[in-house]
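What follows is one chain in structure tokens, specifically the form predicted on its own.
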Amino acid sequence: MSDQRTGAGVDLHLDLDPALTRRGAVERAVREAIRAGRLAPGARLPATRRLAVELGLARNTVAAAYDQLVAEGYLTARRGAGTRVAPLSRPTTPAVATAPDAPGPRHDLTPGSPDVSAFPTTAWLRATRRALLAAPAGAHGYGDPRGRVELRTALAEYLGRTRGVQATPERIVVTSGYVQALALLASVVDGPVAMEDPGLPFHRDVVARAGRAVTPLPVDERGATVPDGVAAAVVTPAHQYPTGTPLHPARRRALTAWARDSGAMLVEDDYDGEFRYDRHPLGAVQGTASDHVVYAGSASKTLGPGVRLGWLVLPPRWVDPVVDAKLYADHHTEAIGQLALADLIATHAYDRHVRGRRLRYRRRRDRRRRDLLVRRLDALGLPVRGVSAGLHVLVEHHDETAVLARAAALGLAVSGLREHWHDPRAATRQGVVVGYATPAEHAYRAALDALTRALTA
């Protein structure tokens, strides 16, 4: 008799316990069900009739539990009301405690995020309405580790239209966002991994958390330069990060040289490829020794890191052990936003948000735009590193230390330089990293003017 349900309008899950009496089991489990909260106070029961019939017993049985029970006070019976759960006091659970969340700042130039207030909510809900309505049904089940071949389709075609990848629906993995991209790949290399001096510290904290040693690869005023005695390198070629310089087309050549002769693994993380606002982008270094590189992007700088989709395109030497890897990692990335996504591809929808936002994110930065950020600070006599391209600029500064502190006390969110470098004691230069896309539109002139009195002693 166990594991019975009714058709009270929620499943019960009765389990009646077979050494007791069948009254008895039955008391038992809705008592029990009550003070699990499975019924709340109110919940009507389905009449005696119906449990009896439900469960196979006989209406006199189920009806002597009912009585029991409302003279026990779990249940109340009113004639046309029917018999229902009373009001019960409940124990109460001490409170953890817990900090609150800490409040965002007051005005947020932290870099490496888009406006994600702009995200392209109605494209978006269309896109996945008639990917929905066209889903095979195993979309809904596990599937292949290297993604959804619709998306890996749409990829290898918008890959290779606007970034000049070469690639192929077999080539690609899609994953959980770039940090999952990066883990995946410093797992299946053997050896210590080369990145960019300055750089992102997280992303020097995922690949050693991967159980990869990291050296420094330095960057000077042509971009990364060669490394040597390593497994693998990540570079940020486009517009490296911080420092906001393009790769040397010399030192391109190089590292692909490198790669080749080597044998080691060369990472294009193609994190904000397609905005520069000065000229037609960059194309990717990959397409020019697709079978030595690894390019790897994301939707989070043009639609927003919630979105969670990444992907590589891997040389096919690499293939199977990042697929074996992304198997055992999370099996797959979840299957319905991979649908959504392609189908804004495919019908050019993410073409259009991406134009949108790159003609957004050049006004917001542009010198020719009065009172805004290059201008503002050309007016204050700071240099501003790096190429016009990207969601931030690099502002040197000979006192960092005091620039945060008076960001800090306007309530105003950006990065130190200092922070970015392997050894911050070795740092050779001074400044903030300004990302000029995270605000929302409103929000945007307020944050400037606390970045001006910030950088103003």
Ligand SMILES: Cc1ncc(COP(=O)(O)O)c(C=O)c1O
Contents of the next structure:
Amino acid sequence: MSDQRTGAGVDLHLDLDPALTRRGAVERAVREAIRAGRLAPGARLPATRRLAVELGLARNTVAAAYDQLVAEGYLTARRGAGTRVAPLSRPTTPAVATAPDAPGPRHDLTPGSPDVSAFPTTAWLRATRRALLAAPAGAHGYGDPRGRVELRTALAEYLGRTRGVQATPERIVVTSGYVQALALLASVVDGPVAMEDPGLPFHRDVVARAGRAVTPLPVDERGATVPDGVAAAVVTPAHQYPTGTPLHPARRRALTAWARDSGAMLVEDDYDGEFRYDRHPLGAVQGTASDHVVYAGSASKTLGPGVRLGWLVLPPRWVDPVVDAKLYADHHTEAIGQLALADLIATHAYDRHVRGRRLRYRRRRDRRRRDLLVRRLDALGLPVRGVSAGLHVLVEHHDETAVLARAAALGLAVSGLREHWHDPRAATRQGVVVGYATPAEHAYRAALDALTRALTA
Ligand SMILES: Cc1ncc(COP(=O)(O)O)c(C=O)c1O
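Which structure goes with the form predicted in complex with the named molecule, now that we have seen the form predicted on its own?
All chains and molecules follow, beginning with the one already shown.
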């Protein structure tokens, strides 16, 4: 970074955190000064040499901290203009932007979310910045209902490489998460939709609200069974939700044969396919029957549900109807987030993030560690299902109601299996669905302590 600015720039008081490295402490102090509004957009920072002298640090340390903050988008650096606070580095409506989230449960093991405190903020900032700078003006206008071609191209490559999906950008539609994808699919099929039993009740409601009758698709130890007399079936082959069973190879074949022979739509919800631990990766079913299977994916488990980005890879005959439904739903999904995700995937920062997360979640359920999930549940003698993949397990228990009552008293959020059955009175098993990826790292063990107590009579 150039430093012809000695003497220029605002006066700045920075408290450096001694627990951090020197560079990290400078970064954090400047970042917090910007976030708190003590450094206004456009304000010129002290020259590196001057700040280094004031703080008693090496000039390189300050320069490296500035460089990092430039990369994160907090600062801008231009030769001759010095280093300044970036124009958009502070929310303009702090009252709204800083409104706190509603308080959550004391211990959160609800399934459905990764550890959102591990969102890759720095990588996302870099990707958004690069994407915005490179975006053509057209990106800010109305665009293709299928979504940005940059993202569809990146997804076609990524899904082929990591999940064995047969995809071309023309067959991909970007959606606002899986939930919109499912609603669009339900709106274009003509007849009842079979949904796994047990399965996620919210998704049944989404299909019903799109005007389709929902029929139960029983799940056994081989995963979803083969439906009959429906226009579509929705399955979770990689890690059945909520039982955790992978779809047996014979069932994969039987289901694709059913779709081929009946002309019905088979929807593969690959919501946590990136996360597998002790077993060979199971490629997507779509890879073996791409003309009959709709592949659905989402960034909710890899990045966070707040991103609201999902995607469909469609058999050719379904492309036009789904694109038409998407156009009438919302024109298309918000463009800048799509461009940022395309950049994240193309630069492989997405792969690196997913790999890092996979290691973390695998460790959370480590069989060899007595204080971690699987050993604790083994010690209680409770059957645990779905350990080898995904972000949740099913813990079977003969008295689900009592477990949920104890959990509530402990401030622990978990999900009961009962609500997942189409008809809870016909439930054949009881238990709780535990989302072990949800808590932040520091809160994980306390959540497991609470779970152990809730499961113990
Ligand atoms: C079974 C299942 N499918 C899909 C999703 C992803 O949904 P969305 O992309 O709408 O967040 C989830 C998230 O919890 C899920 O549990």
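Take the two forms, find the largest set of C-alpha atoms that superpose within 1.5 Å, and that set is the rigid core. What you are looking at is a predicted structure, and each value in this text was computed from that prediction instead of being measured. Numbering follows the first chain given and starts at 1.
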* Core-aligned CA displacement of residue 396 at least 2 Å between the two forms -> no
* **residue 416: Cα shift of 2 Å or greater between the two forms (core-aligned)** => no
* **CA of residue 430, rigid core aligned, shift of 2 Å or more between the two forms** => no
